Each structure stands twice: as structure tokens, then as C-alpha cells.
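As C-alpha cells, one chain now follows by itself in the form predicted on its own.
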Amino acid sequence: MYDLLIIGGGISGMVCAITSARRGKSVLILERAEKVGKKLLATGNGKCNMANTAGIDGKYNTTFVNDILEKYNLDVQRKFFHSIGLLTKEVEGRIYPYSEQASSVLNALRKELDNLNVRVVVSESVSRIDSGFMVNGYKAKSVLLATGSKATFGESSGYLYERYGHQNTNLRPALVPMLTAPNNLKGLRGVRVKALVKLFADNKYIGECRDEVIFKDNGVSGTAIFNLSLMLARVPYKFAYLTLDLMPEYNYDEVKALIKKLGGVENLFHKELVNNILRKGDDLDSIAKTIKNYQLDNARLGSMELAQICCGGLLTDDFDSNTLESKLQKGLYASGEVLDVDGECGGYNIMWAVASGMAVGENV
């Protein structure tokens, strides 16, 4: 009989296990992969952007996160990581492990699990929870579902709570590259620009982001695109498109004047981007219009395998916003991305995973 059985050995589950074990609780983690924290190693291209100093207002799809992120805020989280031997640092408002290696985070978490005698069973898939919180032959007083989502190589396990009356919203890939029509992509694979990107769905303005865009053969990627993909995943749509302002610091008339003064556009952008701009028209007005409104049609979300997170999950209305205990079944908890919580690029999703893991660990 364990005090807490955690289904899922990602960062949220591991943080919860450590927090709970420090309170003297007996904890078991069941992880379907061959080792815990596999997805963590891929976070932030291996650098692991863990949190953000910019605050949380407007960064998530729901205010359900507010109470927990206020209590287990950035300072609390950094102290937790320092307590397990992991030094963190701030780089332009983003928090990273000092080594800028995701493996450092995982190593510190695994070492602390060992120090606290938390039992970890890997290559252990869970398909159901039996009466009395019996899971794969293990019995527990409480159960935490911390399996994350289907994004990247994850799984969706919210269905495990359906027998208790919980409901899941549909899962959509988010923080993902976007596919677009091939027009305006010719020769641009690998080209990077800083642009103001606006998203429109069914001819309605959805939102915008000013950041890096990376062109691909079949669409676009980069931080600006990732954040806009999150906005697109949150709304129903039939047709969407993107517009890129390639010189957002200048207005239309200023762009015209600059091009005229410089004698052309050749030295402003990558040569292949210049070629695409000139294909729309090589007169001064056409060039300026294309620079300020470089359109990519038929925008749609990339595949789940390329997504960092999912939109959707277990309905948050059925969970206590302070403890994350189920309102429908005492002793059931959920944390991290398995809940219908999604945040922008920049460390917000790991920040939620850690905070929610700490909340469950302190209340179970």
C-alpha cells in the first residue's frame, strides 16, 4: 500500500514525488517509457527553458492556474531546484539550468528520487485503474495522473479518469510548426527572419506575435509561429492564413523611402526572400506592400509528433484549483499537461508542470 501512486514519470510527476516523499509519504511512479523524463530531454532544443520572469497574465488558456502559480511561483520553484542541487540562471527573462542542458535537470530529479527512496517502475503501461485504486497490481491511497499529452512521443491518458465521471476535451497539437500553401516559400528553406506575424482564421483577426520565423519547405516554424499555433489550436476554423510584416519597425511610407534611398531591396533580406518579394511585382509600391504584408495562405497546424504540447485535456472545472484533487472522486489528482491547461512558448508549460506537481505533493 503506497500513500501515492503516480502514473507518469515526467517532470510534474517527479516533482510531485519528491515533494510528497519529503513529507514522509511512500510514493510509487509508474512510467510507460524505458526511463523517466524522456520528453524533458527534448525541451527547448535540449536547453530546457524552465520558466519565465514575465508574469503569467494572458500566458495561459485559463485562469485556473492562477492560485497554484501564485503560491508556487518562480522564486519557490527556483528554490526547489536549488534544493536538489540544480543551479538555474536567467537569460533574457527565461530561466534555464545553469548548464543549459536538460540532462542536468533530469539528473538532479532522478538523484533526489533515489535519495528519498521513491520507487520508480519503468516500461509499465497503465490501461485502467481498478476499484480501491489498484493499478497494475499496486495499491495506493491516492493516485496522481501526470502522463502529459500526445504531443511529441507522449500519450493521452485522461480516459483513465472517465470511469469517475471526468471528461476530456479534444486534443489539438500546439506550439508546433504550421503548414501553409507553397506560394511565397520558394527557395526559403532554413531562412530566418524577425517579423510581426498576424494570424487570421475565417477572415477574422486572431492574434499576432513579433519574433523569429523560420521558413520550411512546406510552411513556417520559429517562436512567433509556435505562439500563433497555440492561438489557432484554441479556436475552431475552416481556413486560416498568416501575414508577415518583414520590417515592423517602419511604416509603409518609410519602407518606400528606404528602398528608394538604397536603390533597391537586394541588401535588406536573404537573396531568396528578395526573389520571392520581387515576384509579386518589382515596382516600388508593390515591393513595399509585399514587405509589409507577406502572406502565407492555407495555414494549418503541424503534426502531433512535432508539437511541444497539446491544447485540451481533462476539464479543469472538475478539479480543486488549489490542491488539484478531483471534485468527483476523493483521492484522485491530476497535474501538468493532462489537464486542459496550455501556455505560451517561453517556459510557461514546464512552470505549470512543476507548480502543479508541488501542489499535489504538498496536499496529498
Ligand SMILES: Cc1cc2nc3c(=O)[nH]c(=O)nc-3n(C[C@H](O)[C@H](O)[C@H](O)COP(=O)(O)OP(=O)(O)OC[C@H]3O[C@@H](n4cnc5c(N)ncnc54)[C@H](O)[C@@H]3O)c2cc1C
Given for the second form:
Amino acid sequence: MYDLLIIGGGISGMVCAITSARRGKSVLILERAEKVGKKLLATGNGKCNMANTAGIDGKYNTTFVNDILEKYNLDVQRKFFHSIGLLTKEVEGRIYPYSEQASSVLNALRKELDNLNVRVVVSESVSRIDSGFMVNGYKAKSVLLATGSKATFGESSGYLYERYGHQNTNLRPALVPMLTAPNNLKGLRGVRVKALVKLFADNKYIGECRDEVIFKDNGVSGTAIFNLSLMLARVPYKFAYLTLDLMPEYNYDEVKALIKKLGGVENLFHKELVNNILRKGDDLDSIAKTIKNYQLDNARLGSMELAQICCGGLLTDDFDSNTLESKLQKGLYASGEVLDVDGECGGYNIMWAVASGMAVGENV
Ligand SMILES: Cc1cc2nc3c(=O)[nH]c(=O)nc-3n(C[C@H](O)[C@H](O)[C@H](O)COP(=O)(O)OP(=O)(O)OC[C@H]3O[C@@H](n4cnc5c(N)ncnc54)[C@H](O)[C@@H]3O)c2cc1C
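Given the form predicted on its own above, produce the structure of the same protein in the form predicted together with this ligand.
Whole complex next, starting from this chain.
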């Protein structure tokens, strides 16, 4: 009989296991993959952007996260990571492991799981929970669902709690490249710009982001697009488009004056982008208009296989916002991305996975 059985050895499950084992609880992790923390290794382009200093206001889809993220804030999380032998550092507000290697985070977590004698069983997929709680032949007083989402790595197991009356909201890919109509993409594959990108859905302004855009054959990627994809995933829409202001530092008249002064647009952008701009009209007015309003039509979310996170998950109303215990079944908990919680690019999703894991670990 274990005090706590954790389904899913992602960062949330591992942090919960450590927190709980430090309180003297016996803990078992069942992980479907052949090793724990596979997704963690892929995060932040292998560097693992694990948190952010900018505060949490407006960064998540729901205020359900507030109590837990206030209690297990950045300082608390930093101390936790120091306590398992991991130093972190800040780069422009983003927190990374000092080594800038996601593998350092995973190594530190695994070492501490070992030190605390947490039992980890890999290649052990859970497809049902029997009353008791009995899971794959193991008995436990409490069960944590920390199975993440199906973004990038496939199948999610949020359905495991449906027998207790828990429901999943509609699941959509987010923090994902966007597909767009081919016009205005010609020859631009791999070209990067810093732009102010605005998103419109069904002719309504949805939001904007000023950051990097990377052109692809069939659409666009980059931090600006990732953040806007999250906004698009959160609204119902039939037709969406993006507009790029390619020179956000200057207004329309200033752009015109600059081009006149420079004698052309040739040296302002990558030559393929210049070709696309001139294709729309090569007089001064048209050039300035295209630069300030480079439109990409029929914007859609890319596939779940390319997504960093999944919008949607287990309805948070059914969980206590401090302990994450189910309101429908005593002894059941959920943490991390399996819940209907999504955060912006910049470390907010791991920050939630860690904080929620700590919350369960301290309350179970
Ligand atoms: C490419 C990529 C880059 C990312 N970069 C960042 C970043 O830089 N910063 C950031 O904040 N977020 C990033 N994210 C998002 C972040 O990785 C997730 O939000 C976070 O890992 C969620 O943690 P979790 O523990 O809830 O779930 P996961 O890390 O997904 O772990 C869940 C675990 O449960 C296991 N599992 C699932 N079902 C079962 C089952 N039935 N039985 C047993 N085990 C099961 C899975 O195999 C998995 O190991 C990125 C995601 C991706 C895909």
C-alpha cells in the first residue's frame, strides 16, 4: 500500500513525488514511456525555459492557478531546485537551468527521487483505476493524475478520471506554428523578422504580439506566432488572419519618409521579403502600406504533433484550487497540463507544472 501513486513521470509528477516523499510518504510513479521526463528534455529547444520573472497576471487562461502560483512562487521554486542540486539563471526574464541544458533538470530530479527511495516503474501504461485505489495491481491511499497532454508526444490520459464524473473540455493545439494561405509566403521559407503581429478572427481584433516571426512553406512560426496561437486556440472562429507590421518602430509617414531618403526598400529586409513587398505595388504608398500591413490570410492552428501545449483539459471547477484534490472523489488529485490550464510562452507552463506538483505533494 503506497501513500501516493502518481500516474505520469513528467516534471509535475516528479516534483510532487519529491515533495511528498520528503514528508515521509511512500510514493510510486508509473510512467508509460521507457523513461521519465521525455517531454522535459525537449523543452525550450533543449534548454528548458522553466519559469519567468514577469509575474502571472494575464499569463494563464484561468485565475484557478492564482492561489497555488502565489504560494509556490518563483522564489519557492528556485529554492526547491537548489535543494535538489540545480542552479538556475535568468536570461531576459526567462529562467533556465544554469547549464542551459534540460538534461540537468531531469538529472537533478531523478537523483533526488533515488535519494528519497521513490519507486519509479517505467514502460507501465495505466488505462484504468479500480476502486480502492487499485492501479495496475498496485494499491494506494491517494492517486495523482499527472499525465500531461497529447501535445507533441501523442495520447493524453485525462479520461482516466471520467469514471469519477470528471470532464475534459475541448482539446486544441496551442503554442504551435500557424498555417496560412500561400499568398505572401513565396520564397520566404526560413526568413526571420521582428514584427508587430496582430490577430483577427471573424473580423474581430483578438490580440497582438511584437516578437520574432519565422516564415515557413505553409505558414509562420516563431515566438510572436506561438503566443498568438494560444489566443486563437481560446476563441471559436471561422476565418482568421494575421497582419505583420514589419517596421513597428516607425509610423506610416515615417516609413514613407525613410524609404524616400534611403532611395528604396532593398536593404531594409531579406531580398525575398523585398520581392514580396514590391509584388504588391512598387510606388512609395503601396510599399509603405505593405510594410505596415503585411497580411497572411486563412490563419489556422498547426497540428497537435507540432504543439508545445494543449488548450483544454480536466475542468478545474471540479478540483480544490489550493490542494488540487478532486471535489468528486476524495484521495484523487490532478496536476500540471492534464488540467484545463494553459500559459503563455516563456516558462509559464513548466512553472504551473512545478507549482501544482508541489501543492499536491504538500497536501496529500
Ligand atoms: C517541444 C516542447 C517544448 C516546450 N517548451 C517549454 C518551455 O520551454 N517552457 C515551458 O514552460 N513549457 C514548455 N513546454 C510545455 C511543457 O513541457 C509542459 O507544459 C509540461 O511538460 C507539462 O508537465 P506535466 O508533468 O504536466 O506533463 P508531461 O511533462 O507531459 O508528463 C506527463 C507524463 O505522463 C506520462 N503518461 C501519460 N499518460 C500515461 C498513462 N496512461 N500511464 C502512465 N504514464 C502516462 C507521459 O508519458 C509523460 O511522461 C514545451 C512542450 C513541448 C512539447
